[in-house]
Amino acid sequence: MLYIKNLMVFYENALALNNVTFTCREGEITGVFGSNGAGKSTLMFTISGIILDIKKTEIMMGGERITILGEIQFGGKDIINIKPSERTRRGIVLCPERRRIFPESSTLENLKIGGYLATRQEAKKTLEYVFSLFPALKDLKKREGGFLSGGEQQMLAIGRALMAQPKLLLLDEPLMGLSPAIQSKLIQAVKEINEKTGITILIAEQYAQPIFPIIHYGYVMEKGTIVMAGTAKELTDNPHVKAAYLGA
């Protein structure tokens, strides 16, 4: 479904992504793991197209130049120069780092905002699914997003992304700042989304250990470069991965 070849992103003279090549297969969960500064968020911004909006803003403000090179193929077509709004229409939906919900809007309003591209029937069906996936949100549907806990906000962010009818769901650091119990609930929800709906998922995460059991394939990034790839078992058995991400 998603194929990236020789992707490079420069912020002025700083190399954020260095010759990144990988595949995200349809119907699977793919993981990208790395520490802070490894390039995970830049990768997600580049796949979703948000990097193009950032580039435009930097040009208008006279800030740093951003250069993007390489290929991003989605559904067999190169989309590297396509606007983020068009990528969303094609089914690439980003659930960003730090949730970024609308704090003054209610839970229900946040979800409805996410469904702006859906038909009425699709929105109704997906809303019912989100409430079945995250029952807590149904009980909190009138509460403003800013008054939700961190875990509830992350559930809302994922639910809002689902409302956009994704074919490829991008999850950027979904476990950040959450307790192990909430992390476990979210991981099971991600697994269920993939199994029940068939949505392809790409998850970028620093906390690799809880994610390994649900991925089909994974990549390890360091300093903007993919340094390792393999199945969950292959990565788990790798001494470098054990030392860096599993505390072994």
Contents of the next structure:
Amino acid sequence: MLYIKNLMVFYENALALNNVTFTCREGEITGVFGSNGAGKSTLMFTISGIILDIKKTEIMMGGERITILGEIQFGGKDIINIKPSERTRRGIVLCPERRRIFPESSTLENLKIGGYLATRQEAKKTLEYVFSLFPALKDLKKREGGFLSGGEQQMLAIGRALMAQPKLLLLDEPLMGLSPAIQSKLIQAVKEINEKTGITILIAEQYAQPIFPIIHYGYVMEKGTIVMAGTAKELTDNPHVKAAYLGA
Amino acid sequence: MNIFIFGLVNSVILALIASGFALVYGVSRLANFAHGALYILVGFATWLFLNRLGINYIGSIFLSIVIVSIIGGAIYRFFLIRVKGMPASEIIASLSIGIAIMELFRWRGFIGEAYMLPPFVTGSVSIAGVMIDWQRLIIIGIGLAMMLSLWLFTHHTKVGLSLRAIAQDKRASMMSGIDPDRTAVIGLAMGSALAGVAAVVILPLGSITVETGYMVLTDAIAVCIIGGLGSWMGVLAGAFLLGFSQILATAFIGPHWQMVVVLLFIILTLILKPSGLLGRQKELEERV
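Show the form predicted in complex with its partner chain, please, the one above being the form predicted on its own.
Complete assembly follows, chain above in first position.
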């Protein structure tokens, strides 16, 4: 489904992603783990294409020069130069770090905006599915996004991403700043999305432990490089992973 | 009663003038200083179609609004897109384009009081003892209808929702598949069309002059600063505050105080509450 080969991203001369090669298999949940600054968000921005907009802004403002090298294949086609809105149309949808809900639009409007590309029927069907997945959102339909709690915003962010009819759903740190109870609720929801709809999911997290049970395959990133790859079990058993990410 | 009715008319006029400016700013965070130029462009274009080409009144109006929205979209697509994200350059670029358009008319000899659009309906009525002409009542009607339809448009249509999404978080909208550049072109085209609608309903009250363009721009900026950029309710609040103050100043101090009131309000707002009455834009004082 998604195949990344020798991907390198430079901010000026600093290497944010160094020769990253990996695969997301269709219908699976793939995890990318790493601490702050490991390059997870850069990776997510590069896959979703947002990096192109960041690059454009930087050029215009006379800021950092961003260089992107390598190959990103999605559905057998190289998409590295395709603009973000077109990537969304093709099915790559990012649910960004810190949620980025539209704060002045209501919950329902946020979801409708998410369904910008969907047909009326798709939108209606997905909306029902999102409300069945997160019943809490249904009661908050009219509330402005900025007045939702962190957990509600995260549910809304995932719901909004689902509205865009993703084939590949990118989740960037979905557990950030949430209580353990809400974390496990969200993880169950992610698992259910994958099992019920068959959407391929790529999830980036710092906290590996709660995610391990639902992933099919995982990668560990450090300083922009992938240092380890394996199934959840292989990663859990690895002494380095145990020490660095599982607190054992 | 006099003050109330004319204050109301004046407020709606200001709201009409400012709505296009506010829409463009709301969508693309772009202060379109060519707003006044687009306004008189519609006035002169309608006049030309009507008097030189002999097209009927409704046709002329329709045609010039279509043309101005294409011009507005083109201004964004070919000029402003290049300086997007740099507020100072945006203002300089759009103001230059605006001045170029306005002075072009002056150069081609569009000077004086000769350029007038006929009112839609002539005559006047008496309401509670105040004589008021039909054109002013039509302005109130169209103004209120436009506010209502704009609200419906931005809250209940896909394009409208995407315009608001872009205004709030450009990158998050891209993630939903919205193309920000295309949406901004639509936004500017619509903002220009709104300036056009304002022009064709308001201009029959007086004559079309190049100076009108500058005044309209000042009024639009004043309303948006007072009410708060990026807020619809703010535009209404700003328009009514300014509209009634102007009429009160005219009635009790003197007509030449109209412009002073506008500028005074801008300065007071910037000193006391730079984000405006209902604005949420913290960086406003840097932008305008």
